[in-house]
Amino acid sequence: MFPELNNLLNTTPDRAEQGKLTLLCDAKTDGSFLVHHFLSFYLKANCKVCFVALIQSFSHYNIVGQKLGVNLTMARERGQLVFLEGLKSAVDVFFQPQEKPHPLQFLREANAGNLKPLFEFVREALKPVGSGEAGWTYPVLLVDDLSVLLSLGLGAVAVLDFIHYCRATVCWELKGNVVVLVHDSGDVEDEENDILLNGLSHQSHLILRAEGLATGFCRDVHGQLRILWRRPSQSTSQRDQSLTYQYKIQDRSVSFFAKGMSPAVL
């Protein structure tokens, strides 16, 4: 995890909020980092991890997890972390024979949209242990990234129904946590992941928006983060705060800083 985002997000791995979700956000650059952020930062908060992983293979989350201080494969031997490799297991749908609805069962199906059989996964994963095992502080679900489903035929409705129903059983029933990556298409036209992103907006607590720089690259300055805070509970004029900072990726974290106020201008 990162160390100044955990200062910019007021929050430690001992005291983190509970039933909540967060949506991360990425704009003409590459929001990943912040993924890495959030597994690493629950695995150390001795959290039940579920992590859809539609993106990546399991040796590259676990090569950046090191850097960042966690051992997936341990994590995972262990029982802490639960992981489903959607690039490994959308080849298992087509070729492997299935005793039972697999995760990703919608791939074979003629019209996609049941994600039921990926719900099931995740609520077996993150159901409460037993006496006899490890005992975890909550469970936490994430999923990197969301915009995937959408690319493999799912309608937006569809996995903002999937979202519902997780919310329901982590957030509320478990008193955990639920983290999910969208991409924003911005200047392209894409109707159903402007419905998905903004669905998912309007339910969430928090949102980190990573965005690419308006002029382009820059060797000391990778891109600005838009931290938005939500209180729906709140009065009208203390619902919102949002803070922007501009920041640089460094091999083993992360520095942020105000817009403008980068050490290579100063």
Second form
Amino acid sequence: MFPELNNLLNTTPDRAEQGKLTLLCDAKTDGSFLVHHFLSFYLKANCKVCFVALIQSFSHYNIVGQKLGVNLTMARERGQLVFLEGLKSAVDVFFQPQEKPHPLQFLREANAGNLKPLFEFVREALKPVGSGEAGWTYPVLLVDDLSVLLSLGLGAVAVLDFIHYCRATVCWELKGNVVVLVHDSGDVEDEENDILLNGLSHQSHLILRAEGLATGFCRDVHGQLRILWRRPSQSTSQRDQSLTYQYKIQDRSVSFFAKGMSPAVL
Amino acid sequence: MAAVATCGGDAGSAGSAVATASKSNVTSFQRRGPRASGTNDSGPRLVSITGTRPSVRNGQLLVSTGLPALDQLLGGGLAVGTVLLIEEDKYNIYSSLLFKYFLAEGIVNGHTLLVASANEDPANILQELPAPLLDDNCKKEFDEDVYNRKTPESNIKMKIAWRYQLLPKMEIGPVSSSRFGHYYDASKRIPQELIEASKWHGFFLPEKIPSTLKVEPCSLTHGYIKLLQFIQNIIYEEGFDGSNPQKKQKNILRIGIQNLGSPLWGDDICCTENGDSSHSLTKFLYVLRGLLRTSLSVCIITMPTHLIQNKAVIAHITNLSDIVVGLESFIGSERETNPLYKDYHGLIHIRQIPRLNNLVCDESDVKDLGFKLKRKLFTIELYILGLGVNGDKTFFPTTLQSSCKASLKNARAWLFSQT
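Okay, that is the form predicted on its own; can I get the form predicted in complex with its partner chain now?
To see the whole picture, the full complex is given below, headed by that same chain.
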């Protein structure tokens, strides 16, 4: 986790809020550093984490996690982390016939399927296992990323249904958190992606939006992060709080600064 | 600074699987200094694979794309286990050249090749590969180039901008006897002996028998299913993923797929906007990447993205690939006759570079790159529109091997030569 981002979000692993949906989105840049941040944040907060990693392999997250101070292999061994490696599972489900429904069953289906098997997997992974458990604080579901599901043929409605079920189980029933990443296609007209992004934006409590700079590539400022706190359940008579910072990603951390205050410029 | 721990990388797990199969306790990939590999060390300690080297940044195992200039732009090379997607230029001239460079590099390094195409027989593709430039020949070529480019005044002590004299001299030309990245002569064919000595598998779609895989009919286009089965078969049979107990493979599989997404593969993504098989290609890419991540292989795909009707699909394909390079040739466009572009054959756009095992990636600072097929060599150069000396817009190209400062020095030397 990045200490500077914790300060901006005003949280620490000890006193994070529960029952929240956090939406990460990126436009014209790579927002995966946010996923690494939340993964290490919740592992340090002693939560039970179910990570649906659809876009990269386990060793990638493990190596970056080691730079951020968490050991994913050990977390997986002691049961704190349940890791679904999308790429490896896709090969399994595609080439070998499965008896019982596999979480990525939709890859074998011709029409737009649904994500029920994936939801069953998540529910199974995060359900509290009796009182002899090692005492994890609360469960967390992390998905990287949802746009891959759209590109593999699922409809936006199917993905929204999946998130709805996950929220009902994880956030409301188990008092945990859900963090998802969606790519914003920007000016490319991707209707399904827009539906998904808008739908999730209205449901989430916290939106972190990583954008590339409007002026193009810059070596010292990699992008701009917009943070938006929302209260989706209550009627918003007051405006949602929003902050904008620019950031630069380094080897082991990310530094944030106010707009135009990059150390390279000053 | 070099860590002793096992070399990171997506192929790391495959590497250790291979090692356990080979009855030694050491994994194949250990982080070493950034010298070109190619020698087999004595003893069971470090078994390196020809034509690969670990990346300086994160120890990831890299192979060369066949174009040293492109390797430099991609941060040292192509990581094993990743997909390089080339967005074809309009008439598929330069993208097929890059495809051939990739395969030729595999033959020169002794890697196993898998060539898949729907419109050309793989045996014919292999016959047309460019010949590698041997060390003494290519030294001669570059000496001539340097002579033509060097100006007589470049050795004079600089009077005005004397600081530039202190900059390091730029090195033009390949490092001879480097085992990572070779230069090729595009006007000559590869010697027949080299092809015969190499191990390759061909996949020519019109010749393949119907598949026996029990996948629901419309899930993926037939051609893609056959190709995936073929690739998976080769990877398993030859032991590239370490799961076959009989085979202990310590080599790289180079997969080349030509014109993926074209109608010849049975895909209508280039014909209509919302066809029946609109997600066939993305599913194929996803499963392919899954296969690559768990094996010692690397893949190049050329795709006619300029024909894809639905622009959102291009965004999906970009997200599902690791490295995306776009080629834009000037043939047939108004830029062909534009004097500004007269020294170049086209532009090259590096659209995406992956961040593997890292928060940052080796993105190069230069974004304006032009390429040209210079006599026999394919070069990529920094494309600058410079200040004209007599008020007209002329520009001076610099090679990409230099840093920005050295290129400025070269530019300055050129300017002085004009006065």
